[in-house]
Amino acid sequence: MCGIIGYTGSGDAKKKVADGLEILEYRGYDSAGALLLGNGKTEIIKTEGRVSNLKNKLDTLSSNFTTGIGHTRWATHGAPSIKNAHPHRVCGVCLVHNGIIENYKEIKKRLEGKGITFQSETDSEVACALIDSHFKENVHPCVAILMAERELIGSWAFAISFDGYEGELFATRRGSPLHLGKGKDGFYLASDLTALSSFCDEFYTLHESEIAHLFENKALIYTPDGTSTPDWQKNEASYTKADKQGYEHYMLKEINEEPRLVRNALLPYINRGLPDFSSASFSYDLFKDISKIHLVACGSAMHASLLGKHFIESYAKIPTEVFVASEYRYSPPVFEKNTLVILVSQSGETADTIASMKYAKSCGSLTLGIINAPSTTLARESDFCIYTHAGQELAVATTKGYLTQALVLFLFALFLGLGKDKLTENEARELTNKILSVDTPILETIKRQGELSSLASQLVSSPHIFYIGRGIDYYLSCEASLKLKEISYINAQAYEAGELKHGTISLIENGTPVIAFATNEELFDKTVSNLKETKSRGAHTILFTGDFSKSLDGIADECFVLEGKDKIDMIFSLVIALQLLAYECANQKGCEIDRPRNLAKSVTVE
């Protein structure tokens, strides 16, 4: 989940650094660290918190350095702190680390009966001695990392400056992303491309056992098999300054961003008015043979995946599963002779997810891809992929991605149901053209942003709150429930609308809010039923549903119309909704809605 930079060269190490670092902190924002080197200097500066901190430190220092690694870190083994924070030192070893060594206490129990004292309580530190244990034999820096490999057991990107090679860096990786750029006053690395984007036009993908060994003026690639030079390819991942063009939060400015996206993400994907992935290099006949779909991803990802089951089930009737990630392996699932296995994730470096994927290729699945970064992981190892095109996303809780996916996953249930003959080319014209209508509705959800600020009012004070739906609406209150957990804390849980009273309604009292989603009119007499189950005992109840021409008056406390005169509409007027909700709840507590409490975008680490 950590961002590390590195670069050597003849520029401004302490600038570069400092500027990947920013562009990365949305991998984790406990504290930052940089280790600079030059004309004969060391500095190891180490704060709290963000990025910023760490770049007002850095102000204070010369420009003199040519060499540096810096790191922006998401606690994981040890509290967020100064003596936690990285680069960690260790005698002639310096080291940044993005991942999870598992078996580090044995290692560490080991090197303490060497004599080595540990100043951290990280995993990372005691790599950091296991490889300088090492290279106190004498051997070259990457044997001493070779040999540190085969024994730690976990996932790890590490970048490594050793004492005595003044102006270079070493590089590894084992589970987690790690790139190399080739600038034009140096050589890069980092967590992902969009850190190198602002430095380097060419790029390369370090792979699991090759060590990089960089230069001022050369990078080398060691492997078993010898040395090579990279094969740099053009580096075509991009980042926009920071800016959030007036709005409030990065958050807000991506929501209104969402109409536009609608076409972002489709369009690519429909030629002649029907669904056509040409461009994604398959046609229908690679999947005419598939029987099941397993949708496997983590968090709201997950939840964008649970209504690519509905989708799927509904217009290509093939069965389908979703499945979180981090349990996909574990408790495995049965797989038909032709299950299709997709992975759903918005940055393509999700730990579990892309154990998923391996894990379903070893068991003879074909597995695709729906990503928003080209260039990643998942994008290069699934067999096929998918782009949402949701662009740049700078808040931690995801809106514009979800919605992609969410899109990306309908327009591939007409594609499957096309092919299977469950639409007639009509039927697939039809909501085709339906679903690239979306982006009205979603307009007009964002317009109302002021009644649901004045619904948000009436949340804000309560400890829990519960939300509740039946079929696609109970998928929809999963992501509702835990986008307002995620940034405004409040306690938010979401039931299939009949299950509450099986136990759960025990926990109704007076003024409890239940949130109850009704997007289906053959549904809606029950969900209300339901909800008037809670309110009888108490419940304030809030209903968002559409125009059934019905009398809503005594139904709920508070009603909300979603946009649009069908189905369609009215559940991806209720994705906007339930995002606006959870933002204004947030806002008017006062959270940092962006950056909230113990969260990172990215989770590279199981």
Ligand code: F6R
Given for the second form:
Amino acid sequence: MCGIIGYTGSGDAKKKVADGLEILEYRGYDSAGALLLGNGKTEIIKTEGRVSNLKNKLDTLSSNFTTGIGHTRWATHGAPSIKNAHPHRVCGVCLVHNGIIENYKEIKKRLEGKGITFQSETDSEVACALIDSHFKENVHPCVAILMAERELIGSWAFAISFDGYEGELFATRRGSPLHLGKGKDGFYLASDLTALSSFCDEFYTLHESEIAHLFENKALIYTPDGTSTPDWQKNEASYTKADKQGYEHYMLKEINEEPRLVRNALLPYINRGLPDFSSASFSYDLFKDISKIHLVACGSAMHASLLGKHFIESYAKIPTEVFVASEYRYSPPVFEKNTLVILVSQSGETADTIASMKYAKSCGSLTLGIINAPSTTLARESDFCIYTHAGQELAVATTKGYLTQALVLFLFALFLGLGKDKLTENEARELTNKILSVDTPILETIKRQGELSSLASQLVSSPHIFYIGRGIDYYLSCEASLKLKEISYINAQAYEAGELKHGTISLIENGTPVIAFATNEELFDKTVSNLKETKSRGAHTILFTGDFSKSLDGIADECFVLEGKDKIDMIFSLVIALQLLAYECANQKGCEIDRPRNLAKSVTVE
Ligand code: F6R
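Mind pulling up the form predicted together with this ligand next to the form predicted alone we just looked at?
Starting with the chain above, the whole complex follows.
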């Protein structure tokens, strides 16, 4: 996590750094800081918390600055405080860092032995001191960086300023993303392309063995083999100025976009009523020998992958396993011949998912990314990529990202099912049509926000809540509990409905809310029995289910009848209901919904 921006040129560096950091704030908001240089002046400003705090301080500076680096932090080493905020300065070197220096303790000890004192608890300051220790040997900044990089272990993207090189910036990376941008009035650095989109038409993604050297009017790339100029590419990324369009929160705005996004996500991959991924540059031939699938992702993307497993196993009958990306390399996975590895990620920059992709490739597997953000590491480096076209997601808690991942996985399952002759063309056509029509139950569920708000009022004072379900309803329960936890800070646990009585039921007390999901008529009675088991022990029970022409009288304390006529409608109605329920709980508790504590939108450290 952490966002980096850098600029040098003839424009107003203070404004560029502040505007860039505002876009990058989703990467962390524990503290923000900037180094500004120009006309012989140097300022380092740091603030705790949101970028707006930094902006307010920057506004008080009157000078014109032509060079700057900025940082928005998600704390890893050291508390979120001014002392630990970036930029860090050690003698002649000042830097901002995204990543983790794993061997910082040994280096710190060594440097302390040479008389260097540290001001912060961070690993980043140690990297700064190490670069400075080489810079002191009177070498060029690029050589100092190269020598330091040889000693560092971990991941990093650095934007660096060296004393005596006013108007020049240096940058390098290993593991963490960093792009250069070419604008009309100078050169830029940024952790992601959206932060460059309003300034630059062209970008260059720094490779891991390269060091960038930016001047006001030129950019150079150093590699061990020599010096070159960047191979600029057109910047297609776009950033829409943050605008809640009248909604109270981005999360609510993004939930309200979901009906429209059904077509956005699916239509690029449908041709004559059938799944067709030629716009993602592949045909079924690529997968004809695939006999096993691994879906690898983190958090909500992992929960969308669980839905994907259900769809792929239902429609294509290919054995599919879902892995938490941070565990993938260590589980260890068994790669059978012809295992396809699908990496699912909204941001395309999640460190553990990237590491899993690299691991799968090194084991000889074909990799497919299901990604929202374009031109990101996963999108670039997976063998093939399907974009989910959800548009920019600004709320930290994903909603439309998760929905569009599930939709694309559904369509991909039909694509495989058709290819493997597990579905007839007619069945695939019908199901394609069906998935395109889930915008209606989605929209109808959104209209019932008021009902979900009343249900939320029955939950907000509970310290913990259980979600239960069977089959795909359990997978939806996982997402429901994560969503509730992360934005409302109510502890919620998801359980397979039949599993609760094997221990956890002992936690049920008078009034403990237990929420059951039952979208599958065949499993309805069993799930309801499990819910009743909790009711007998005092639980406050809430059931989300379909209109199965069964009497719901006395079945639970509260029932929410999902929208739609069949299982697929209800699954997608439930996706929205669980998001709105979490939203309503968080809103009623007065939580900071779009920026929950301790979180960042893009998790770029392992
Ligand atoms: C939860 C949430 C996270 C992300 C996870 C993976 O609301 O947003 O759990 O789903 O961090 O992120 P991506 O999809 O960007 O790889």
